[in-house]
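As a starting point, one isolated chain is supplied in structure tokens, in the form predicted on its own.
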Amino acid sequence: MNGAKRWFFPDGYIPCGKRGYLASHESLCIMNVNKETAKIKIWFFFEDRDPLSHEVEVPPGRSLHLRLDKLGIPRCKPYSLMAESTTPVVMQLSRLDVGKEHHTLMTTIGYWEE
């Protein structure tokens, strides 16, 4: 087996900065190294309002950069995000906040379950 079917990042927000022509993001990195297509269903939850989902495939021997800020998830507001696939796969969230004169870039891999 390559990789977990669930995966947890609890620690999600999307900084509110841009510089020029980048603004601050987070993207959701999939990484699909088996023989099928990895159907993931993905759960945003915010401590002040209704979750919100995304579904997403990754063909076998592919990866994905998701990024989050294109799916309607709120800038400046702290949310969790919960993973669930068909397939083994890996994931990785990347920070990118533009918002100072200096980029700061965070990267971690999640909790994750079998």
Given for the second form:
There are 4 protein chains.
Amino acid sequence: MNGAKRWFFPDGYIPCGKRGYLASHESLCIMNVNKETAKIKIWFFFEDRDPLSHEVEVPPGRSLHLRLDKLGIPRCKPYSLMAESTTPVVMQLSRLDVGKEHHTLMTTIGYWEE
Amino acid sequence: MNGAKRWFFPDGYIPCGKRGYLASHESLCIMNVNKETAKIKIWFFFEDRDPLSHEVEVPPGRSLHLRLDKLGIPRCKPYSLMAESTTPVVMQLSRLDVGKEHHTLMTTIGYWEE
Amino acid sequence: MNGAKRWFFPDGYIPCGKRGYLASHESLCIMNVNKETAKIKIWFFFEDRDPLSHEVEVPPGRSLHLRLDKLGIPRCKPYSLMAESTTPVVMQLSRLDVGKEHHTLMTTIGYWEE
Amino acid sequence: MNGAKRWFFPDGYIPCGKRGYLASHESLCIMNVNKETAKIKIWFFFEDRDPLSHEVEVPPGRSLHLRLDKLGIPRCKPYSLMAESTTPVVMQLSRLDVGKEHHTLMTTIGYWEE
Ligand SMILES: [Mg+2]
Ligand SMILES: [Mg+2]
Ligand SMILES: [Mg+2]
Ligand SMILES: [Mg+2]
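Same protein, different condition: the form predicted on its own was shown, now please give the form predicted in complex with a further copy of the same chain.
Let us now look at the entire complex, which starts with that chain.
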């Protein structure tokens, strides 16, 4: 199958800090090693308001590192992410947190379901 | 199912360091994308004493980033965490370790069971 | 079951750096939420020599954060770790890499099998 | 089985920074605890071009920490990685991102399939 159709990442957060030109951000990384384009709906869940959604596509045999800070999601606000794909894919979420005096990364593969 | 009912995180530790107003902490991030409120019991296991527990709820369609340093768990003491939910959820545990000269993050999705 | 009997961590490495009293290290964190003591054999696999092993126990209802730099494993040498337990447990491996000018953490839940 | 035959890592990226002699890099760590040599084909998927591949072997009872920055993959270019092995293995991907003023690690176990 080369993946799963649903992926979950509970710890989402786009930090507010920046250092020079580099802004803190998260990347939702998606790989589609199958022969069909993956059409993906991404849901953002919050602590205190209703979910938002966004759609992307990943062509066959391609990677996509989607910058989550460019989709209109508020910075400095905790959220969780669920993504639903028309075809099996694999997803990983990474965060870069930078500021005047720090620069740190964290990452995890997601929780998956068919 | 959109998740699992039991989640496990063996590496729990609330570091003692702080930098200015920012204190080291851990966040247990929980997402509930289903239609029922998730009632969750969190167990803290230690190396040298009996477990402690704490209860939270996550409403349907919501995220919760639970600060573990505000629950009365001792700082600087290794522990492990298990969480049991009445309905399927997904969990991720992240740690921020800061001090006068450092600021670092780490994260992982949990181990899950039904 | 509250866990699995076998856990695998391919990226093992005890860095050589230290900062003051703090030495780089890895912690293999094990949680046993069941009612029997977990007897665990840990195997270290190397790139260029035969495996080494070490045994630990984790009592029922307890956590153990095992410092891997205190077991006689050489520093600065890549390895992989497999752990076999008599009863189901959950494991996570974390690394602290420190030096004069850096202090960084990384972690992952392991790969598991029955 | 002591592993799985296919492993997936969506967030691949070899950063451009270096500090002194230390260059940013990624390590694909592979462990083979079985009795047969694992013959592994690694596929690199990109956002804007066709995949590349590379082959390695891991002998029985051995670890391999494969430096991905020494295989001809371009630096500073997002990618995703899939590895297919003739026999079950376990894989973890770690990134070291260094620069004049930063040094940070991140890691995750992969997504696996038979
Ligand atoms: Mg990490
Ligand atoms: Mg990190
Ligand atoms: Mg990390
Ligand atoms: Mg991680």
